[in-house]
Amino acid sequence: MRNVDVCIIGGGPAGLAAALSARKEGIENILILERETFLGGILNQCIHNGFGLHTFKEELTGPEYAARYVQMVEEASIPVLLDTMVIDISKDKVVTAISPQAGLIQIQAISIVLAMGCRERPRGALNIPGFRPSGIYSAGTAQRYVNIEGFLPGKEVVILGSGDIGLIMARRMTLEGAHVLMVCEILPFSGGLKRNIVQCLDDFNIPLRLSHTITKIHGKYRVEGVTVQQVSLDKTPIAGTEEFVACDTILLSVGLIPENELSRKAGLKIHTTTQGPLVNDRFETSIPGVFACGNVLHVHDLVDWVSQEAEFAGQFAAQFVKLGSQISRLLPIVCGYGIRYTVPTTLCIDSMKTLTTVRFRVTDVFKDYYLDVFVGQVRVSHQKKRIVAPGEMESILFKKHWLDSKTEDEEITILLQKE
């Protein structure tokens, strides 16, 4: 049994930022566990630019962004175990892992930071009729094939889903010589950032078919084409709108799922919407001393926000080592009209920072609405929003003095209103 103060599971951008933050708080006995051969996580295959504008005040590629954090971790002499897969976390914070070098290992931690990231939703979750031919890839898998393995998955491509990875791969496949016929999105709005729609689709004349989906995959051994069909507001295919599109490759960009099998095994309470752990404003889960950050908590659109969250999680994990639990009176945050979820879901009245960032996503596209915050029956914030969309993560700064005189029998409500 190895004893550490802070054990960080995941060596991607969240895990690295959390480790550095815990070290800045004076914690020496830190250990990072990473299942891959290299640190950096998914950023290693994201060779496009657009990273680091908030964190480093310059535009970097994914590998460049990751390399800066890896270098800082190495300079801080924070121990790392690579090729190490965590297979269990107990409620008393014993981490069990396996690796080719060390075999089965167990680590007793005072604090644990969960930073395992997320995975892509596969074809099996979509129930599209057809055989199981070759030529169907998740967008992230295709990204790895093109950017790391040097393999082009196909020449005539249809992309299902307008998440950011799908949009970026529409551009990437085009630059590599493939013909991207269209991007289909079942919703009436895109799930990706506006800048990616402009830079990855509009600049390359790639059509975005909103309120369209694939209703059949043709081909028994290799994809030969798809049937694309328009859908109604309740996502039901509209008869008579069927269109056959010949292609040899389908890329799926239909959502990301936080990697929370370990969280569930440990008995953490899981948010029904985000599928990540429920956390308070200290990023502490339902088990004291276990913290979560990054895409394992909720799926982000910018890695800069991942790093920012992880810095706070590492800081609070270090404080737990030195001071124990700081959870005091908790005030729940309730999602009102137009708000899909918030992170965190509760605020610690006594120990919260002077300013605390609450991130959230909306349920639909809203134009010229007000974002209101109520504490009990009192409105404490009233902000005009020109436009908000589900593909763009929003945030609001909570001020501690809003809550100073409040009690636990009240609740915070965030909602959108016309006036």
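Shifts are known only where both forms have a C-alpha. The term rigid core refers to the most C-alpha atoms you can superpose between the two forms while keeping them within 1.5 Å. Positions refer to the first chain, counted from 1. All values reported here derive from a predicted model rather than from experimental measurement. Compared with the form predicted together with the partner chain:
- When the rigid core is held fixed, the Cα atom of E408 travels 2 angstroms or more between the two forms.
- Core superposition between the two forms reveals a single run of 3 or more residues with every CA shifted by 2 angstroms or more: 404 to 408.
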The other form holds:
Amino acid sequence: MRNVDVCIIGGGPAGLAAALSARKEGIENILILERETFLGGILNQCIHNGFGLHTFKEELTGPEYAARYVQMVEEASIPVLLDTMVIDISKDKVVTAISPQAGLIQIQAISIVLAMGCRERPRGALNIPGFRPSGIYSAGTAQRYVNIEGFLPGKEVVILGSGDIGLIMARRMTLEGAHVLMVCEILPFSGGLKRNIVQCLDDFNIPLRLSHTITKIHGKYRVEGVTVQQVSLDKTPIAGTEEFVACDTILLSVGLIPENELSRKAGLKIHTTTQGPLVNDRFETSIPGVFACGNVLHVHDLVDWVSQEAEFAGQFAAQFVKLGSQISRLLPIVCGYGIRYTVPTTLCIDSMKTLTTVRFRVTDVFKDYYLDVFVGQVRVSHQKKRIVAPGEMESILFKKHWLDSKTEDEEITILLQKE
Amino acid sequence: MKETKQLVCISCPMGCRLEVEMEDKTILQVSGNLCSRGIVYANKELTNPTRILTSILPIIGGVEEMVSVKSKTDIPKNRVFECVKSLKGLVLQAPIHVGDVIVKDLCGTGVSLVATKTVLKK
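Structure of the form predicted together with the partner chain, given the form predicted on its own:
Time for the whole complex; same chain goes first.
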């Protein structure tokens, strides 16, 4: 069995940034395991621009952003195993993986960083009636076909869901000569970034049909069309609003789910909302020495925040190698009105940094609200938010001194208030 | 005549909601921007809107089938389709490295097309 100090599962943006930061902390014996033939993860198929404004202070495409990290990892001579699929992580931190070159391998790690990313919600999760014709793709699959393999999956396209990948693919397919008829969104607002609505839909006059969904897929062997229907606020289709739209392709951009089969198998506690592992402010999961970052932890809109988060996770993973567990008392963060979830969900009172970024998403669109933080009954922060929406991840810098006045058994609450 | 235009800045994923006060095609004031890029964007968007073009091209003899490319800087929005069409039929030969110039001048825009990915020889 191979022994490593920090074993990183996944060579996408999270894994690469975590590896680099563990090395910066002085850890020599690091290993990155990646199931694809190339490092960089999903960034390689995100050929559009808009990455790296925070990390590199310039606007890059996905492959360029990935290439910068790959180069840094190569320069740091961090060992990587490609074409290597992790099939098991045990509670005592033995990682089992398989690859065509090496067969079955086992690695005993001191720290593990989970950076497996996420996958797309499939058609099966949507219960849309109809046959199972060809021509139905998740937006990311279509993105891979177009940008990596060089195939155009269809000509007349309807996109269901206004997540960012769907919006990006609306533009991409249009530029490649397809006709994107519409993007249907079941909610009364889009789940994607506002800038993507502007530059991917508005630029090409592609209609965004809010409060609309697909209620039937037509065609037995190939998609022939869809029934598009308006929905009420509780997402129930409204009778009489059915409309047949002829098309040969449907792209689904209906959400991403952190890929945590390995984490569940290892017995990690999973957050019911994010579907990622529960972590404290050290990005440490319910198993000491196992850390998580990036989209396997919670789905991000921006790779820049993934890199930032992973850098901390790598740092804490390195500290675990050097010092062992730093966890003592954990203080829970409670989601108050308007807050869907926070990452982390707990703070290590004794070892926390003077400043900790707490990321969160809101439950709905809120205009002119205040973001408040309470420690017990004491309000420690009061910030005006002009507009917040579920599609855009928010964050707050939590200051350690906010806990100075804390007496026993108090909890932290983050919530939105009108004044 | 004074009017107010609403824009969403696309310079970065923050997507600042801009309010632009205009009088006859002259921009009086931009508000809602968190950084100076918002003002630059509002000025461009209301006079000569531009976009970065990204696409892919087939590559022969490489470890991958396609290589991603982009216009080195932004090009006029109304010339995006023309520029994409001009790439049709172009086939590259491996190796190609990030930053390699693929087309010196995209349809007379004065902007070059560069590779955004390294594809080494097979």
